[in-house]
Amino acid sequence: MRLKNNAFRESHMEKYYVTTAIDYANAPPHIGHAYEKIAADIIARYQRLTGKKVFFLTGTDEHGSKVEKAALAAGFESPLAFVDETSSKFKEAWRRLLISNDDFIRTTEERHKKVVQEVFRRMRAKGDVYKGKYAGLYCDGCEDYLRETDLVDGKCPNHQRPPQHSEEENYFFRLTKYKEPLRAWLQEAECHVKPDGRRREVINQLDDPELGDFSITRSRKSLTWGIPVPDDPDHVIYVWVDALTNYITGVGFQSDEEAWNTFWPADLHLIGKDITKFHAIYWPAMLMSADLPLPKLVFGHGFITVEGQKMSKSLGNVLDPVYLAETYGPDAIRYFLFAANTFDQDGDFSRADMVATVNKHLAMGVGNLLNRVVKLLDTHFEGTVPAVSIEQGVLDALEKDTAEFRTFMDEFEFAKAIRSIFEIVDKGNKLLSEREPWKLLKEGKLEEGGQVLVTAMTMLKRIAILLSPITPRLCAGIWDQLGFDSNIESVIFRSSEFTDPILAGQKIRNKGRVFEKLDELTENPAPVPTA
């Protein structure tokens, strides 16, 4: 198990385990993948800020027919060689976007194979796995069987193409045995699936009499690229059983007892809304069968369109997150995606809107506030924080805005949380405009002028901490210019470093603008290269 961020630094700390869906490794990453990973990263960074011991897992899903076909089409000698390359592209994209995951799991790893086979054995020993024949419609894109009633104009609604008729002998999982326990879990007072509209959808799916036992293997005659069924090498384990099990592999099931006992069950499975059924019906049923605790929450977020259109290779609008990070910087991408979109609904990425929003909020809002303050401190106080008092009303307002921010973050209402931070930014800029400290200082009113500057610095300190989960690089720059030698990522809400005002005598570091305005670029952002 590969750990970062001092995940085991204090045994008495509360824990928080967040996962993303693992991305299918048949093509490079795009902005839709990035949207979810940035959201999970914001959540992980926020939970660290609350003082919790966090484990954050992401990775790639590397078995199945789509990978096998993509590897062949791309001319690779084996599917493994293909996913080795594709997986590295996902890792690089998340590095460029400042994703702070503690582990990156690949389903082709030996540790994962052992866990998948152990879960299969447990379900079989429980009497929940049996052999049977399946004949029906199969969507290669969903990697799931569909019914006629699922289709729209004869096509899969998610992939806009007709499913293929498939017939073969498989192993099946007795989902019907777990329908009532699942219904009870879904209807508990502590909601396990959010938003509530998605929970209601899942309950409706569960109540559908046509939702029965489902196939969990494929014959080697139709699929060779998968984990072998224990004691039956003629079958490989179906990709959804393989993929979902990553959540327990990554946190040490069967390999790291301390990590497993610390972090499971997951506090949050963060997923796209199209795979809610698999995470809220199939996965908890499998865990029940294997006698393992169920996750605390499954959250199905909305999708991202580009310039108002669904991403499509034919439209040439499938955006490469590495290109975006290189062109605009990771903080700009991270900020716009979550300041401009409501997370539980579908959102949009517009380059023009991003440039305008980021310039207004980060360059002219936060950046301008910091620039004005440090310049005046440099000019009139030799870059040293003067010994002045701060009005109690300002401190009380900061606590109110912080409480509001935390309420929104706890509910994954990122846009509202960001707005609460910018209430502080607006108050800081208004303070300077109304009190005009430059005039006070020119008139020799050093205490009055210094009080305004130190008040604004205290606001900037709080802004930097609260905004750091969203724009970590920008906030590290603000923290440095405010004169702190510590790492902003080590700050937690209950620490004196968070609550104390700026100390007199602290030396600020005027390094120029902390965030430059983005140019109005004219070229089209580069699409993701096809495999």
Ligand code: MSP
Contents of the next structure:
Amino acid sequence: MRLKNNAFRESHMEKYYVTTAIDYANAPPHIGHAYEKIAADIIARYQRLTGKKVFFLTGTDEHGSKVEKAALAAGFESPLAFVDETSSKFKEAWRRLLISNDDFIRTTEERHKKVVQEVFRRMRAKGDVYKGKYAGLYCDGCEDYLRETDLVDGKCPNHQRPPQHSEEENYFFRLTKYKEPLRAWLQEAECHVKPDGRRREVINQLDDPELGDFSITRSRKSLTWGIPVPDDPDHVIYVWVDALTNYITGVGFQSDEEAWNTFWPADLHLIGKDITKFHAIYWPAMLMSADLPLPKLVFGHGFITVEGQKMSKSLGNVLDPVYLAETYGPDAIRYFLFAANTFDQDGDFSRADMVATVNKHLAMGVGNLLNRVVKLLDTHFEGTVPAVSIEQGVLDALEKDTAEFRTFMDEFEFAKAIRSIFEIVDKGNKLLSEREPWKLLKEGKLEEGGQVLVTAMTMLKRIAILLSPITPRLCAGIWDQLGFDSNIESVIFRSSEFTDPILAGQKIRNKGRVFEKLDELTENPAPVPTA
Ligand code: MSP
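Given the form predicted alone, state the structure of the form predicted in complex with this ligand.
Every chain and every other molecule in the complex is listed next, the one we just looked at coming first.
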């Protein structure tokens, strides 16, 4: 197992294991999927910055009736050929959006099949699995069992279509046995489900007497596209039991002891608010049954709409992240999504707002600051940092803004964390406009002018490091122009590279604008093609 920051060798380091939901491979990715993967990436990059050894897992959920039907509808003979194609689109999208995942798991992989069957065996050996008759409603959009009371006008409220009635022999999982320990876990002082509103919602679901044992298999007669039940090939394992297990397969359960012992339990399962029940009830109950430790935190983020509307194929407003990354560059998308939205609430993506925001903050705010500083250093100091000292007050303010940034990042309050960075950007621009180093230098006041420039450089160095989890490409560009030879991704908070002052003699590299202003594009975004 190789990690992005190559930190695996250092055994004394604290670890951080972050996962995303694995996306259904029934259609290509859209911006809602991208929102979550970028968030997890921001968290992974930030945790690397804190010096932890990080493992970041994402992937695709490839079994079940929803995927099987999509494969047939797309004219594929085998669902596998279909998911091969779809999952590669997810991989490609994450590459373009600079997602730094350490592994990409596909639930059709052999390594995963073995683990799912092992979990099934463990639950059965515990006496938690029994055969029974299932008669009820199933929505394959949700891949979930519904009750009459869940329906609105006879339809699944999430998928606007009537569920199927299904009646078959299934294996059931004894969820009721775990209701009490689950309640205790959900009420522990160290919160395991966030935001708190979601935690309360889950406790209410658990308290509902109608939440009983649930079916964890489908008869092979109704579904073939799944992992067979060990010793009973007439049944396949329910897609949610299969999918949730990815979190332990991906971190080496029964295949890589070192990785498993290092990284499990997960520090964070990042998921959308719609799938909290599966992660905060079903999954911990399965782990209790299999005698495995529970994740530390499940965080349910809000949903993204596009130009104020829910995405849907019929509206033709499903946004393709590859198209967006190609058109605007990955930093613009990443920045806007998290500067403009509150992570634990619903948010929106609007192209005009994105263009206006990134032009103002990144091109004008950060880009101009860098541009002015390197140009003046070039003209008046032949691109070489002069020997000056930085006022203690400036350094103290940097530490204060950094501490604030870290507090917000630790709570996944990305928009507020970004605002803390812009405290520094604003101070930098104010410094230049108030002290007017160009005038000082013209008047021959080299020491005073140089001091202003190196102060602004010191601020830019901090801005580049703090902003790097959010806009990695832009920050690598700033780092380069400031004259650092190292890779910005190797910087950690406690390293001397983070704390050292910028040394006299360092050569800056004036390469022009680090972030080009975006145009107000008028053409309509290309909708996601159907797979
Ligand atoms: N396959 C299941 C997850 C299994 S995890 C063991 C699934 N897949 S999904 O493709 O429907 O959704 C994947 C993730 O994207 C989920 O966390 C979901 O909440 C999130 N989102 C889907 N649409 C979204 C938005 N419009 N906005 C933000 N996140 C959204 O559920």
